[in-house]
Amino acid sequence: MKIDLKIRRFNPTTKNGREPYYQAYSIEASEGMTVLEALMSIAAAQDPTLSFRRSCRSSICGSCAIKINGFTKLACSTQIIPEHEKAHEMVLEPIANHTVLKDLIVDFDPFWKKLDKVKPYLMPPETQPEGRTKEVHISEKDAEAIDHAQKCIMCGSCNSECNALEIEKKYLGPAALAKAWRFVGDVREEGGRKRLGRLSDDHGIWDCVRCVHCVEYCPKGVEPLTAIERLRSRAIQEGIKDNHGAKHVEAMVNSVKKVGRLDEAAMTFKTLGLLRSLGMIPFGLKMEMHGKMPHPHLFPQIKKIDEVRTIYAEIKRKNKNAKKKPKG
């Protein structure tokens, strides 16, 4: 079966290389052929200048992540015929939110630097007696809590599809934060609170907009969003609340407890504070012009608010009992 592929090319060393362009190739695709095999066939028989990354060809190394018909996938595990039948075309591009170096190859240096920022290793206790190692019992439940985060192959697919990273390049991103949970969530971790403090700073866990793309496009089921939500929860449990993200969560919780609904107008002041809220007035006016400005409720409390508060009381009771149970 003959299939045409349109590949986004970019070569900064050529005279006109600063502008990317698309180049078409035709291949004879066989049943079971992957996109990576198609790229290797083109490089071997048609155009040896075509540049792309690959290594294991078994969905283990993560090197071959590219955009296929607009969605980030591993080229080595995506079969070309079913993909072509589904989209009726084959457009291959480098992953998004990364600087393109050449053709389908992107610069992963910022990716590794962000991973390094979360300190991807267990932090030992600061005052451990010399020559002694504390034994830690790891239950099946303990191992399960970090199991998904350990499956990451560093392909960058989640970062490629991340809406928050598209807007703010300083954001640590889902890959690094999923790796952070792998250690924060480990029962052997001793420096969790210190690590969580850094992760709660600007461009950390609270920058995530919960678009769920990182979960949808991860080829290994890492579920970075789940890891980020667990990091947020743990940070609040540790009392790390001096940031807009934690304040916003507390404002939401208190609003529902108090009136049974989200009073968004009041939440703005509780999240940002008075001075910063005043600075948002021009933005608020633009929202009002487009019908997007939440208005305060004159009579905000819902009927049967006692039922809502009963739920809060029950959650508080269960959390209190959980803390009393011995570990191990």
Given for the second form:
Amino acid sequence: MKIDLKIRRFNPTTKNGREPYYQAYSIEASEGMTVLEALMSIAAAQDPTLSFRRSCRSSICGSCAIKINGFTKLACSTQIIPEHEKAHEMVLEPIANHTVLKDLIVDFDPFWKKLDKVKPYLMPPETQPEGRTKEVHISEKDAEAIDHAQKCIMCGSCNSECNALEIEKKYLGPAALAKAWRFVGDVREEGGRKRLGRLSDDHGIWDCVRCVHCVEYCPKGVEPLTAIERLRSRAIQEGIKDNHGAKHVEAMVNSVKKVGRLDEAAMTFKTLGLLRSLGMIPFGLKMEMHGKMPHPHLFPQIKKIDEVRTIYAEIKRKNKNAKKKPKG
Amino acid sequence: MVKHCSVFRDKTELEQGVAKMAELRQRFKKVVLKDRTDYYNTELPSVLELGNMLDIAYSTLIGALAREESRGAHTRTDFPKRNDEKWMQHTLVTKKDDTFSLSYKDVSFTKYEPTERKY
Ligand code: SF4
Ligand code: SF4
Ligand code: FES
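Having seen the form predicted alone, could you now give me the structure of the form predicted together with its partner chain?
Time for the whole complex; same chain goes first.
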């Protein structure tokens, strides 16, 4: 079956390649052929100047993430014929949120630097805690809590599709935070509190806008968002609350407790404080102009507020009962 | 290599393989790079890899042709028996000025003596 492809080309060192452009290719696809095999056949038989990363060809090395018809996927685990049938086209581009170096190759340095930042290694206690022998027994449950985060192959698909990273390049991003949880959530880890403090700083766990893209696009089922949520609740449990994110959560909890719904205007104030809230006035006016400003005075306390408060009391009671070990 | 030097191999297949591989190695001498840039040139490493692969394949073939016995994944259908007396040796291939030569080295045993597989 003949398939036409359009591949985004870019080579800053040549005169013709300085401006990115799309080049058309055509291949004879056989059943089961992957997008990566198509790329390799083009490089071998048609155009050896076409550059892309690959190694294992079996979705384990994490080298070959690219955008296929607009969505980040592993080229080696995507079959070309069904993909073409779905989209009626085959457009291949480098992943987003990374600087393109050449053709489908992007700069991964920021990715590795962010990973370094979360110190991706176990920090066990320097001296053995009392009662602990050489071996630490890890229960199935302990392992399960971090198992998803261990499956990461560092392909960068999540970072490519992350909405928070798109607007804030300094954000640590889903891949690094999934790795952070892998260690914070490890029962052998000692530096957890310190880590959580650092992760709660600007451009850490609270930058995520919970768009769920990282979960959706991860080829390995890592669920970085799950990791981020676990890190957030751990941070709050550890009392690390002096940051916008934790304050926002508290304001939300209190607002629902008080009026049974989100009082968004009041929340801005509680999250940002007086001075910074004043800075939000122009933004608020713009929202007003577009009819998007919430009007708290128009929405008084809901009628069945008692029911909401019962839920809160119940949660409190449960938490008290379960005051053994905080879980993820 | 799949045809001439799979797990089951014999003299005829191997000899043909050696001849074909020698020819491929000659052809490789005329290989050209189409991508002449020096920035993320991914054609260059693939050409270097190809040259190395041809050398390794040739070494494997001549080693297998010389080893007239069967051992592990080297199953010579024309020499189905394992022969420890003659072949308890490592094959060493040396490439010098584009010619390959074979030499052998004794296997040193420590704790476990190798015995024939019985399954
Ligand atoms: S859920 Fe958070 S981390 Fe994941 S892609 Fe969205 S913003 Fe990024
Ligand atoms: S979390 Fe998933 S998508 Fe992100 S780098 Fe790891 S394997 Fe890739
Ligand atoms: S080539 Fe290794 S993950 Fe695709």
